[in-house]
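As a starting point, one isolated chain is supplied in structure tokens, in the form predicted on its own.
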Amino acid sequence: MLTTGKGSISLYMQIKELLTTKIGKGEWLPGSIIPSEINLAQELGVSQGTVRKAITELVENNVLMRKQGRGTFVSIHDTDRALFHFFHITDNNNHKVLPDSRVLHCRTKPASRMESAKLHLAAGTDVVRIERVRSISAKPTMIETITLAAGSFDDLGREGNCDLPNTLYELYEKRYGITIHSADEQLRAVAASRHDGKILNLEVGTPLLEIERVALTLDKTPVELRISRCSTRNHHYQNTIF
């Protein structure tokens, strides 16, 4: 129920939260069209302008997307979104391309203490741990370790099920009904281990950029822990802040 009055949350914020809840609960699925601003305004008993303000913020947050002449849709994961919204590595000419991926391992293991903490899991919970190398222009550039709660991705990690697509967020959405909407990232400088050096063709001790990312659903539930170790010989991290 929408509320008004002193101390209450503004109407457009209440509408924004209501629409977000519908998406989070799966009432509106990725790729589906939502009701028009006019219909939502009539249903909620507010002005069309108030509804438009709420929808505009969700579009700016990549939760919804407008298609000219067609309406407003729940955002989906595709190659463009993976590249421009979640991938921040560019070459030294500021050219960004989505790297190719090759899975090295995909196994089910008990979570480490760090993985349990980052993904809000009970100690000893099984996780799927994926290791893959990512290449740009056919050159190994990044090595990634990806951790997922096994209970949400029950068939990953099984023998013979390691043929994973390049863009994993699209897989999570289409196969498991889990949509990544945001991520928290931490960056630090690290030295290449013997394993890193072998995979990335570097000397042990070469400086690498480590990116630790926790990917979150719309209601801020952590789904994926991804640790990427990137060679900075020809690439760097770039993110525009608005």
Second form
2 protein chains.
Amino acid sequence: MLTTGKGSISLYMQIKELLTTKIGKGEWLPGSIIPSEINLAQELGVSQGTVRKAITELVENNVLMRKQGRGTFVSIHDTDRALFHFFHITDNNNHKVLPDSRVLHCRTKPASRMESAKLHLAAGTDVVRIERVRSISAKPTMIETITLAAGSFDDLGREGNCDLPNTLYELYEKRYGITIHSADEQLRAVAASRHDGKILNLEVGTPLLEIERVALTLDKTPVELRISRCSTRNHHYQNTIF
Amino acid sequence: MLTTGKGSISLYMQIKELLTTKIGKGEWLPGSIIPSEINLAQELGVSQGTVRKAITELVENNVLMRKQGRGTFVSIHDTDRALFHFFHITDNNNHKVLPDSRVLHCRTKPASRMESAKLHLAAGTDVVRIERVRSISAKPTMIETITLAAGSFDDLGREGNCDLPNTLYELYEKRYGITIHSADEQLRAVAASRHDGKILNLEVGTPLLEIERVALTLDKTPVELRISRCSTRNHHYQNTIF
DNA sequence: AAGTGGTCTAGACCACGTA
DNA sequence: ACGTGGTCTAGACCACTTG
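And the form predicted in complex with a further copy of the same chain, for comparison with the form predicted on its own?
Below is the whole assembly, all chains and molecules, this chain first.
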């Protein structure tokens, strides 16, 4: 179980990994309560303070949530979290608005070289590729191309199963048991293609903000590749550096 | 001094604010060591654990740095910190490279409406406006327009005092005692102007990534407005969401 | 050897939510 | 009334740095 003594990793770190593993394996599901600090401490044969330190760090990593008087819970991906944590587009008054979305295509195809590289897939593996338009205040504002490993999302994209909700990360969590925990984003300025222009109602060549995001699970497995091209006439990407 | 009892804020929070204030006022300078946890605890009449909790949160906020066996230090803005913390442009292999910079202009002028709004200055206050080009691997890659309240940076920009170092935040800290602690960034895609094109050696209309950054001190006072327009042909803006 | 931060314990009391 | 997390204490031992 827990190892102690010289040269071994600290107790609270071992506990942190133990808790992380339970969550990663689905033993403790998102939204469910975990045992109290006192119970965990007794089970593991350590003091409450040690468990507390492990939990504190997991709360800082958004893996757990504490609610005073109630208990500690595995974090859940509701719409709010998606909006405030992963969605960085705001209007020019810095207000976040969750855009609507409309699916254009949804197909299962072999992965491109770029897709298999970014998602760590073997060449030629099948992926689901979704293209959708997102509108803010009824104005088409961004085009998204989303790529998922077909194996992990088996029924998605098959037989016209394309009636997708607006916040996909909630779907991944609820229907497929895959929780997005972090993401790497790369931003570039690109020129609108003819296709972009037609859908976003812009001139060809208009500068667009391209966001290439790889979304990762708790154990850093890449799960989704999402390329968004956004008009930044009335909106922008907001980032705060602490 | 410290207040305790019902309805009052927690001890460690009061200590956190006390330490923050000392740093903000310049009583403890960047790079200097602060009293040990035990000394602080004795001075303040609390236990070491309480001081520790306050310090821990300040370390998480990048205000302090701990060095085991040595002590706790006020964070310093060396080149590395500027590079790893505030500079988000990387090449397409996700490697950070600190660009060179060459100053084009450096003038003191009345603030524009936008500048006075973003820097919380009265209309018409004098500001220093610096324009520079930054090159990566000898290729001009970004144009920066930097605006500072002239009052806080008195001699800067006067009498051709424009021999500026590459990492400005180090200069602000060392010469003017102003430490940049956080920043708000807004990213947009824009078309290269004739001026942009000439300097960056690009066609007019080429999409550029525009980064508008307001840099803040520890107490959230806006100090610098920086607008960067970057070619994203060989580079991009990298952001990780945890 | 002495001093620092890092980990860990055992126990106290408080604030909050539920029953 | 009870159980939860939140704060705080006092003290132990370890790991690291410096003199």
